[in-house]
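This document starts with one chain, in the form predicted alone, laid out as structure tokens.
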Amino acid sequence: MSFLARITLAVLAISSMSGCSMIYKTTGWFAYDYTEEYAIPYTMKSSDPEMACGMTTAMAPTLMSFSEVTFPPDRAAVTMYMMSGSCAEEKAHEEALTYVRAFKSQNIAEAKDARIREKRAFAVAASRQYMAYQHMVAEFGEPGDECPDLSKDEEIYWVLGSIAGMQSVMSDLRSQSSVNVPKDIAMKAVRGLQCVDNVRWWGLPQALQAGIWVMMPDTAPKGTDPWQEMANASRIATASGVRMAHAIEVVIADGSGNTEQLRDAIRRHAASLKATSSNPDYRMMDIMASRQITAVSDRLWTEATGARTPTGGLGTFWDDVQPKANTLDIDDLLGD
């Protein structure tokens, strides 16, 4: 083969590889746009969390692979990793119930193994939630003293990324710090959420701030009742149809050992589900919040009775006083 022929083949090969690279880049841009404009909004509006888990878990690595040939899809990644983290949390909650049942039946080996499985699932959740937070930071910067310049369309990613950061800290603690998520993310997330409107974003900024005041009473402004602030945030959440603030109130009450507040929060959540429909644009977020509350209720029921919350029984408890059934008095039939 002549020198000129070899040069020609080399040029053609390089051109071919360059063309493929451009095709991959173009495909990646298309995939990013499709995910943000259609896939994520569709998932947010859907009502099947298992399908949403399958979609986000499958799409995340596929979409992220395009970052090898173009820029990373940080905004889409925030949503997908947050939701897939919640899916791993759901598995952890199931293992926690297995642990309680095994412990109650004195099956020590199964109880020990279930606890290990629970921690492993929480480690997966923490890793995914932390990745969601990191993608938010890559897109907008670290939450801190200054607020980023966000458009209304960008605020959702800031909100979800901040929530994921808080969740990652909590999940990591439950996994026995397997992931080593920085603990200061929690305070950064709370400060970051103060950058968005409280009513527009479902009472979340107020709920998280009140949660910090419950855990660290010395930081609360004088004369402020953190539980009342949290209840106010939950009312905003009810009106919005996205009850993530309810989940925060339940988790904080559960963690603080405030049984009365915990039961009241679960009852109010159950009542709100009957009174107010989910926001159609964020139905999945409302469902995920309700699932988190149901997980707490299931654990309480299982610890007390050995079985989870009865079907249709969210907001009730095993020791509730049952109303007396109306009985027929024979004297009413016989007359005087």
The other form holds:
Amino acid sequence: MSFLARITLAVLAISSMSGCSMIYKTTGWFAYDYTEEYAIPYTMKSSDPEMACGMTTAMAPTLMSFSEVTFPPDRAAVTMYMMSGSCAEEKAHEEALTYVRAFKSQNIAEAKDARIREKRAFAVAASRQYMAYQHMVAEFGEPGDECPDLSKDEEIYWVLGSIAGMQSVMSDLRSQSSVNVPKDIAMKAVRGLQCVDNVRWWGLPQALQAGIWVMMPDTAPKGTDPWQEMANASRIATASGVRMAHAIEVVIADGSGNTEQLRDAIRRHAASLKATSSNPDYRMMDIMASRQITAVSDRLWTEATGARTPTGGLGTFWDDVQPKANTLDIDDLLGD
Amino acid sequence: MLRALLLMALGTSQLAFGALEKRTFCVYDPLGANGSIYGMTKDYSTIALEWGVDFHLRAYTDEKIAVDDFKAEQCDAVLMTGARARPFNKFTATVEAIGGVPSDDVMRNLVNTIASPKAAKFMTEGRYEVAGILPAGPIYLFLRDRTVDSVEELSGKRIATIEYDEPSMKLVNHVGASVVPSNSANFSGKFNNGSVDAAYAPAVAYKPLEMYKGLGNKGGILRFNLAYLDFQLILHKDRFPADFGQKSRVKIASVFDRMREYIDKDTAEIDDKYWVDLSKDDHDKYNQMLRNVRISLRDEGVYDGNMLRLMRKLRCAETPAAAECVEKLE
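Could I see the form predicted in complex with its partner chain next, after the form predicted alone?
Complete assembly follows, chain above in first position.
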């Protein structure tokens, strides 16, 4: 082959390679743009968590693969990983119910196996949620000290990333620290959330702060009632139609072993669902919060009765006293 | 006759089927039902089914309430830290004796020794039985100023001290430092905001409670086991099958290495720059001082002499050349 022919081939090869790379880059930018502008808002407005799970779980690796040819899409990744983390959590809750049923029926082998499956699913949830948090940090910096300069559009990623950070610590604890998520994320996320407006963000900053005060009462300012603060946050959440603060209240009450507080929070959530519809822009967040609360209710019901919350029974409990039926006296009716 | 046999058979099968005793297990976990200690008790209660006990778990984020409920017989079993175990078993409560456990290996040998059937007689005190000891890691001294690393330099310093823990109070007074009464929820806040000069804590507290904030650029952590934190499972003995406690102790001792892995992970989270290694002289001085305090607490009836002797023997098996192995004061 002549020298000229070889040069021509080399130039062609290089130009075709860089051409491909350019195509991939452009596709990547297009994919990021499409995800942020359309896919995420569409998913947020949708009402089918199963489909959202399928979509985010499949789309996250596809989207992230473009990081190889362009920059990492941190903002989109926060949402994707948070959502797919919640999907793994849902699976873990299901295994937890299997465990309770096996335990109740003294099927020891199944109970042990279900606990292992539950921990494994929580480990998957923890690592996905931690990824979401890390992408949030990559985009805006570590929360906890100074507040970043966030535009109104950016705040949602800060809020979701912080919540995902908190969730990753919780999921990892439930997986028996399989993932080794740094535990100081919890406190940092709570402080970080104080950077955004409480009412605009559905009472979440107040609910998380109250959660810390419930767990460490000595850290609450004098005269503050953490449960009251929590209930106030839940009221704001109800009004906003995004009831993630309710989920925090329920999870904290569940953890503290305060049964009455827990039942009250679940009842108020169920009543709120009847009274106020979901915020149409964030319907999925509201549904996911409700699913988290249903998971706790399901566990309580399963422990007591062997089966989960009856359909339409969220906010009720197996031992609720039925109001006396207003029966009329047949003798009176048949008399003169 | 046939009827009698049938009735007997029915009676036996009912016994076998309904033999599980329902018991309440109150579990202290700082994170309540969301915490990993509580998670471990779920696994434990599954195994307890095999031993004929059906546990109902109750989570407590306040250890004092868990212990009070146990005393008030609202719980048949309780899991709490060793420092709270004193009213139930002086022998095992002494496992947390200050300076008593210098290493993980000594702790492992100790836990295995007291899980052996021969030690069973020490596990019961009155109506209470210790059904297992779970390690939670060494307790270290966290200093806001790392140059304050000798016993003498601690004099006059403010130390966050757990209110109900008599030995800690005694130790802090012994070094001439001032006690700043604290509890497990607020000691880190006091350390981080500078209202105390020092606090003691296990490695597990470092990350979640952000103790690196109090350590800052000047602080340090003494690489010295002040004591070894543990969780103890205590039962109302008469409410459990006769062999339950022994089976439980053997099972709980068998998870020692898994617990140690968690402790190692927590310890690895501590930034290397914070560790302060004591000189041999200072190390010996600390050991000597802690031994004096242990002996005086034994003489006052706080620590159990048998446990102190056992710990001394285990320490000497690890370090035979130590002076205490010749002096045998414990």
